[in-house]
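Form predicted on its own, single chain, as structure tokens, below.
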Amino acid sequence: MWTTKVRERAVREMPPEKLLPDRQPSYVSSWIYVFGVVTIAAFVVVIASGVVLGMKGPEWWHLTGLGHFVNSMHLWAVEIFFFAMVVHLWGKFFMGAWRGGRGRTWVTGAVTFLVAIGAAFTGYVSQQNFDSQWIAFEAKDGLNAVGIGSFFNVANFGQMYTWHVILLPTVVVLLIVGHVLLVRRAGVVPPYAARLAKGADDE
């Protein structure tokens, strides 16, 4: 049966000891990996606060004290999300995180950053205030100039809100899940010095 084939392949590709390991190499105790975890934690806060904002609506988040608080929490979670992601991304770049067949792991992280920029941008133009109007009408000229203004209309609140709360967050979630699974599958990249020492021992 196809379900048996899927299960067997899933177990073969991602055995339980890799998916939920109880031990990690000593070099994993590095601050650079903390920023990866902070990125995910901040994203969880972004989603949770965004759900509340989406349920309550613009009038609530602009005109009530609690709405201001949740809106600010959403904003600062986004700021922390991007700060931690950039630090993690650059740290892994200089560590050569694509080594040892980990190219897809690096690519999913980089693509997540690019998609998240789009999610943040659509959030700015979905604020329903003069700030969002200014951003939208400044951005539309640039998008029209490259020929995508008819498909991606930043002045259309409904379209931007859909991109912001459904489409782009879904892509970011899938990319993060895929990124974490790839890290579990291939393991954390060893430092350059550790790899050289291992090669010397093998010789």
Given for the second form:
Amino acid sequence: MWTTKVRERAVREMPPEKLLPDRQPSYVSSWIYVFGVVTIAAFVVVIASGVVLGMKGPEWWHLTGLGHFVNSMHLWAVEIFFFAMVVHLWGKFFMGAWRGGRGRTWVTGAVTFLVAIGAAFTGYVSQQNFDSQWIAFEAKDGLNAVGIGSFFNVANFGQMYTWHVILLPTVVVLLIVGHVLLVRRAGVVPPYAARLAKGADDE
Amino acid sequence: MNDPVKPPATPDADAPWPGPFVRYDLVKELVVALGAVIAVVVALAVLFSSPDEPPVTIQSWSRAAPADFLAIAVTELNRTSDVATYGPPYNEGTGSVQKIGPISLQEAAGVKVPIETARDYVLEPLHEVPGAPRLRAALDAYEAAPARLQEKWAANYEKALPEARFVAGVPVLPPGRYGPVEPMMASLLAMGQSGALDGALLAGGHRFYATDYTKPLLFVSAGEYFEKLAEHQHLLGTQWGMMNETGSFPGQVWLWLFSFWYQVEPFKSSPNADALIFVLMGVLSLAFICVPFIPGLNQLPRRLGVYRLIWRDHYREVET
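Instead of the form predicted on its own shown above, give the structure for the form predicted in complex with the partner chain, please.
Below is the whole assembly, all chains and molecules, this chain first.
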């Protein structure tokens, strides 16, 4: 039965001790490792505040104090999300974190960053204020210039809001899940060779 | 609890770690991080709130800057405005068509959001005004006139507009040959100031529900009034506006590189800047994704040596 094979492979590839280990190599002792989990934590707050905004609707976030407060939380969670993700990415770059067959981990992280930019952008043009008007006005020229504007109309609130609250967040969630599973399966990349070991090359 | 085994000086990235381990609770780490992020987010939201500048409507624009509104409206009627001459996806114009070398992806994508400015911004909305026999007669006269005469009337009106006075909100131009364009523009201004034009452009007069703001946005954004507001909020392209937000709030700072290219040559003065920068950013994004597989670039971190700061405890232990 194929379902049995799927289950057996999933357990083989991702045993509990890899999925949620109770220990990490001794070199995992820098503050830089915190930024990956901070990115995920900020994303949780982005989604939670976004769900509330989506359930209540634009009038609520523009015209009520509580709605504006939740909108403020959404904004600041997004800023923290990107800050933490950029620090995380630079950290992983400086570690050469793709070594040892971990290339797909880098690729999923980089694609997540780019898709998240799209998710944020569609949020900015969905605010329904002067900022979203201006961003849509400016962005349309770039998108039109490469033919994207014919299918992705930044002045169409219905289209942009759907991309923002459903399509792009779903892609980001799937990418983050895949990224974390890849990290857990391959483990955290070890340090480069120490300077004591002349000629050592761990590439 | 630390393992007494000494870490290896030359760890193999392909093999399981043979060195010591430390206790690590991933779930606890996530819960602590979530609590900290919520606390910081709430604190920032309480302290700084968030920007929410009201949007510009056709009503607010035509009330605040009626001459600017009329200057744009008459070019929409005469089909000489930026929108009327833009090109795909709005029409077959060429005014804003960009190319990458000999290729125009913009033209290849075609007209998918059609806008005919005279009909959509002026004639159809004015036909929706109930009663108004003088306006009806003006519309009949305009539509019955040959195209050359229509263009002449609108061009005369546009030329005389800087000398217009507003008497009780009604535009009064110096005597001239404007034909029916003068009463048409006066009615369109009144329609704009009443708010009726906002609704007419959004719903097109035929629908109840609407979410597509393309027509009103392109109309409003053509005015000097809109640009002045953006300049005041430091949102212009020359002000790195792509990554700015209204007020003093952080915006899409992650777009800094995108915004950077617009500030430098050859993009700064290129008529194809948007297309070229999009392609450049596409190539750079692909390179960013493929860093692990690009020879030289994938060796750069080792040469930079920043990793020694990140793993300084590890190196201190194995190198002493």
